[in-house]
Amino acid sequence: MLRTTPATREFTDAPVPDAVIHRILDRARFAPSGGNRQGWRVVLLRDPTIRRRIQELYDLGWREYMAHVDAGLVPFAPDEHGRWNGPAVDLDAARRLPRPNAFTDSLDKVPVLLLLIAQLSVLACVDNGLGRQSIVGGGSIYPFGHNILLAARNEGLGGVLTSVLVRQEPAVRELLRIPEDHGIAGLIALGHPVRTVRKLRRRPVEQFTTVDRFDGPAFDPGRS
């Protein structure tokens, strides 16, 4: 199952009863967390109005990251010391143009929306005050973003974690009534694949794979 869980983004319009959401969920929540304090919520997005302004808040997300994308950039990855010195592109600019794209376009359309939040005040950012963009904290939260996953491939199902509606937190948590000490981790999206991907494309484990220092030789059993 491991080599066959693409990013879905296309699904028919094939309903998922409320039994099998309940039953993928219930099978993440066994996700590790640091000190297993299972910082995650998740809300279930059925209203169609709320539906709809969160597909409008993504797509000016898109908007932002296609910006980079198109001017040869990592969308809002930080510079090479480990840093964000803020936007490389004109944002304003970037929301003010059009990026029309089947996924985004048709998301309010999507048979289930979960969007995972994360209780910032019980993740344990041991990374903070490196002087570089933290990322430890997220390990609490992604692993049971991935099970959700996991969990849906097992019943048949596709989906997809993005973080792009992230750009747009302000107007989520306003829309969600997300409390302050809150944050968005991503949007899944799930439902019945278009499409059955049979192999997935992975670089080698030798590729990202050394031993003992960072530019030590490539871990390859078979010179052991």
Ligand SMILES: Cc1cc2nc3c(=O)[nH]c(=O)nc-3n(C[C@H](O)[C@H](O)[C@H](O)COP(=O)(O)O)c2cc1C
Second form
Amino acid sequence: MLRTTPATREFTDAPVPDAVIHRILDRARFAPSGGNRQGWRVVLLRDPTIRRRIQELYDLGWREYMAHVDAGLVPFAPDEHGRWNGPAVDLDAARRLPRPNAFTDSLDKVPVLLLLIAQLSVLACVDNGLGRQSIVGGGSIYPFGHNILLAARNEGLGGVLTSVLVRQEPAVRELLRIPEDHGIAGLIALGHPVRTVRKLRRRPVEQFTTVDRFDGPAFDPGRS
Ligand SMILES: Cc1cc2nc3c(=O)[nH]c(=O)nc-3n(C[C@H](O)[C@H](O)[C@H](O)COP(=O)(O)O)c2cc1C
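Please give the corresponding structure for the form predicted together with the named molecule, as opposed to the form predicted on its own shown earlier.
Then the entire complex follows, led off by the chain already shown.
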């Protein structure tokens, strides 16, 4: 299943029964988290008016993202010292430029939309204060997010975990009454996939695993 769970962004109109959504979440909840604090919250987005607003806000984040891609930049990436130095593109201008995209433009019609929220005050961010981009906090939330995708796959569904909506967090916070000590981790779209699974493109183990040193020899069981 790990090899065959792609990012699915095209769905049929077939609805997903509540019992299936519940089963997916019921399986995903066995994800690990720092100190087993389980600081995730999920908001199932159903109201068409709220969905439309979420689509508009997602689109703004998508525009910001694409402005970086067009400039040949990794969107919102830290610098070579692992720190973020502010926007690398003009974000106001980026938000004004429409970026037609089939998934973005029909986001409000996706069969299931789950907003993934993290309670920040229970995240053990053990890399805080290292003077670089923090990573560890998200590790207490995203395994749960990926479990949702795996559990959905197990139900014959496809989906994608998205992040660009986070760019508009203040507006989403107000819209959905999200408290200050919570942050948006992502928006998960689920539904019946239009296409069957294709082969996923991923780097081989030897390309990202070395022995004893970061610059040590590639881990290759066939050679040792
Ligand atoms: C943290 C994270 C953020 C992502 N954000 C978005 C997003 O905002 N929009 C989107 O369409 N896909 C998003 N994705 C999906 C990735 O683009 C996708 O996982 C990747 O391209 C691999 O796709 P594949 O499994 O189909 O090969 C995100 C994935 C992750 C893990």
